[in-house]
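Next up: a single chain in structure tokens, the form predicted alone.
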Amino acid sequence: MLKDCHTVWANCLRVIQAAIGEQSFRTWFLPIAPVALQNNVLIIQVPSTYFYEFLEEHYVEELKRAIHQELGPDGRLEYSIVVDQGNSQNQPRTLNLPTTRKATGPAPVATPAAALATGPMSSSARNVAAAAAAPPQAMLRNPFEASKAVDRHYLHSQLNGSYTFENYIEGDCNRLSRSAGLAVANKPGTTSFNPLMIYGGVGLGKTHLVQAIGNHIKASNSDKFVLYVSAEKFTNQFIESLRANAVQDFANFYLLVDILILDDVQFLSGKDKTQEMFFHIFNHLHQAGKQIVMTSDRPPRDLVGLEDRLLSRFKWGLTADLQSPDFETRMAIIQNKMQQDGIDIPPQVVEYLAHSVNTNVRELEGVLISLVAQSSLNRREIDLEMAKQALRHIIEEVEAEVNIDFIQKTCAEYFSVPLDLLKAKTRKKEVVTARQVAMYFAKEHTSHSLKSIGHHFGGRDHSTVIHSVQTVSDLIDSDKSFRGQIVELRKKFAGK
């Protein structure tokens, strides 16, 4: 019966798996693919030259024994090494090499000492490789809690359980990132979003989102070891491992991880040794189908001080950004936060806060905490006047700047109509004129979107705002008296 390469390699894997540990088998043999069986020569494809070197250094005897058992004494093994991943236009480039070691007796045990033998690999690469091949006993010396590696459920994920998708408010500013994060959380390591890089400015919710990914995975895949760590802590751990001569233990621990979440990766800038260690850990986790999630304060192309080989790997998956939340999203965040804390505040206070704090979510939450504290200390219900008084040192005083509230008040007074009618459904001519002019100046003097402006005028849609702005513009061109009114009103806003 003729054998094919897939059958031969499957039988070889059974022999090898029985001889080595499960972790080593998954790391070094599952990524291998059989290519061909030609004249009693089995050709297998490995992901890199490094992979080939490590197999030849540590598992050549197991490979020879398996080949001998399947193909007889004349059977031989040859490696097809991927040297270029290629792209949509070019096929991957490979290099074929024969096995270089001769059998010299019983297969050696892959120990940490053997893994650190001199060779073409860097010290970091050898440490990571040794960690992948190390027997369970070696894990017992790990200072990073890996003494419990026999049962990874005891390893602490460093996640904050309060960060979930349920309390992460979705808006136009974060929709792509949240959707990608949820896809990764549902199928870690199996989507094309590996690695997933989330970037954005300070306080926009990067940490919340990536920890929500980790918490979701832990809740639905209890057998997965999820680890959240900041790049600063990763660096400090690595420095400590160097000082304690325990770099291999450091690598041991990180190769236990199924989902690695590295926060603020820009912190690795300029730290060459730490970058090298992370590079090799990244490679091993990625090749083993583990999920990698990272955050940064800028896109990969703008990261300075990181090695090109790291930056190229950051681009293998998906890079998604977080932007400053728009007015509607800020309102939703405030309402959600107050609901979680069991606090009821009037809609006009919500609008005031959402309008006044437009930088980031963290500052917005800080303002809310301050407001609640003032309310509690003064034993007073939260209202608009109290909000303005309590937060006068935190929020730029809205009375001193041109904003929608000021524009509405000024226009209502100028046209002698009640302020509340600007937000009502009435179609009286004098009210409609005042409302349209107020919308016109809101578009001119504020950064609010058309949708946001309409929201401030009784929940009208953006098309109403467009119509109002166009109507006022046309009247300015055609009506001299009306043009004079606009000039007078503009003077009231010019000094603000």
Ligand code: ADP
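Residue numbers count along the first chain shown, from 1. For clarity, every value in this text was computed on a predicted model and none was experimentally measured. Each form is matched to the other, and the largest set of C-alpha atoms that superpose within 1.5 Å is called the rigid core. Compared with the form predicted together with this ligand:
- Annotation: Cα of Leu422 displaced by at least 2 Å between the two forms, core superposition.
- Once both forms are fitted on their core, the CA shift for Pro299 between the two forms remains under 2 Å.
- When the rigid core is held fixed, the Cα atom of Asp74 travels 2 angstroms or more between the two forms.
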Given for the second form:
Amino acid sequence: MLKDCHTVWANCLRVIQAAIGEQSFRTWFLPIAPVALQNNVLIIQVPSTYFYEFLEEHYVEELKRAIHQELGPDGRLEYSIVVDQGNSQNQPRTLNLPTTRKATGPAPVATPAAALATGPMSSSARNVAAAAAAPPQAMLRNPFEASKAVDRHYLHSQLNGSYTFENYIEGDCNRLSRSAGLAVANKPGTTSFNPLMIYGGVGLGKTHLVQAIGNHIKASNSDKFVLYVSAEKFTNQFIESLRANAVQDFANFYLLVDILILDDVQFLSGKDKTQEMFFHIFNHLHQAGKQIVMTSDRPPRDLVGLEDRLLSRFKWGLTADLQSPDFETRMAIIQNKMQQDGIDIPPQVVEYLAHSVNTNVRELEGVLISLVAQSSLNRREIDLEMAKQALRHIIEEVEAEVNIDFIQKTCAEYFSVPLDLLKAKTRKKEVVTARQVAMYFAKEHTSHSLKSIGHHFGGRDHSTVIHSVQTVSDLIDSDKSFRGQIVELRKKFAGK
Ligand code: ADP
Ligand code: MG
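Could you give the coordinates for the form predicted together with this ligand, as opposed to the form predicted alone above?
Starting with the chain above, the whole complex follows.
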């Protein structure tokens, strides 16, 4: 029976777990993902170069023994290393390295780019697989040569398995995008969400969501070739294919894809030739019923420098946005992250973080990571004091700007009504006035959507907010003393 990499790795893990401590096992082995098993070479993906070095330094014997037991004396091990976690512009990059200590068996493949390609493929097929797996600079001369001949099972999806729907917290901010993504993941190419375009600001979870779609499809349709590629990498590969006189091969390679995920399409702005190539690939795939998923950091109408014919294609499917998460969603994201990483943080600290870091999820995660690092460096439990210290510079910025809490507090004081009544059902005249004025200033001074403002006022809907803003505007025009009050109040927010 043919073994697959997951079974082999699961068996290796059992051998290793029996040999080392539970804590070390969880730290150093659970984050590893098996990538491929080719020609008796098991390829495992590790999160960083440091990780790779540590394993090689401390656990090579255990690894060696496990591989030996599973794959026999010819079995070998190779690492696929995430050398760059990526950011909004760049997807994570990986590099393939053989074990330096030679687990067992013959010498490993020499060039990193060829490391994935040890299977029974033709050399040109190997090049294609390697090009798909390796960073652009490591691409071989004609990476897409004879791509039609490639067995798709050898192609690397470039997905990061840690991005899943399970750990993608749902909130008002992402409900439509998430459920559209799930629909596409369950029925790629057959829903009306084709293409699916997700847009939203930096760090709001675009890459996570589209990767989750890819991972979900891959898990349930192993015969489908899912490919995740950033628009930047797509562009670089295209330029490389121009240089190598292999444009046709480049196109042929992309036509093999069943689910194409193109991240950060705004990168294609102003790159006419690359756009043209993408346009052709898009049309072919779409006509063939293949699924296309894209992300952008702005809505399609604001994508300056993208050809109209391409933009019009985006409208064929569904465009959905991601908003900044609200307080409750931020709490849930932190709690989920803590659970995932086995971190323990007191509830009041979690609340403090969720309250203070309201920019984007990446920043929230960054703060959590730095807290955990500080706590382990200083051998001190994470407490409120430490969190405040860590957040000093960020909080100053947050406090310097007018937020809804400040507006509510100021208006409640000014009209002498209890703060909590602004969020309650009370319809007393003075409370209603204070509430409407606070909504008016929230609209004027913050970037919250009408829906979000309503949410901060005891879960009122956006039409109530529109009505309040209108009422206040009308009163400013018709009532002189009211106008005076607004002028006074506005001074309290000005310059903040
Ligand atoms: P973008 O591509 O929009 O810049 P990312 O997808 O890279 O953002 O997200 C930044 C970080 O925030 C990632 O680590 C991601 O896992 C995390 N993240 C974003 N949204 C969520 C969410 N709803 N639930 C859990 N984690 C999230
Ligand atoms: Mg991104």
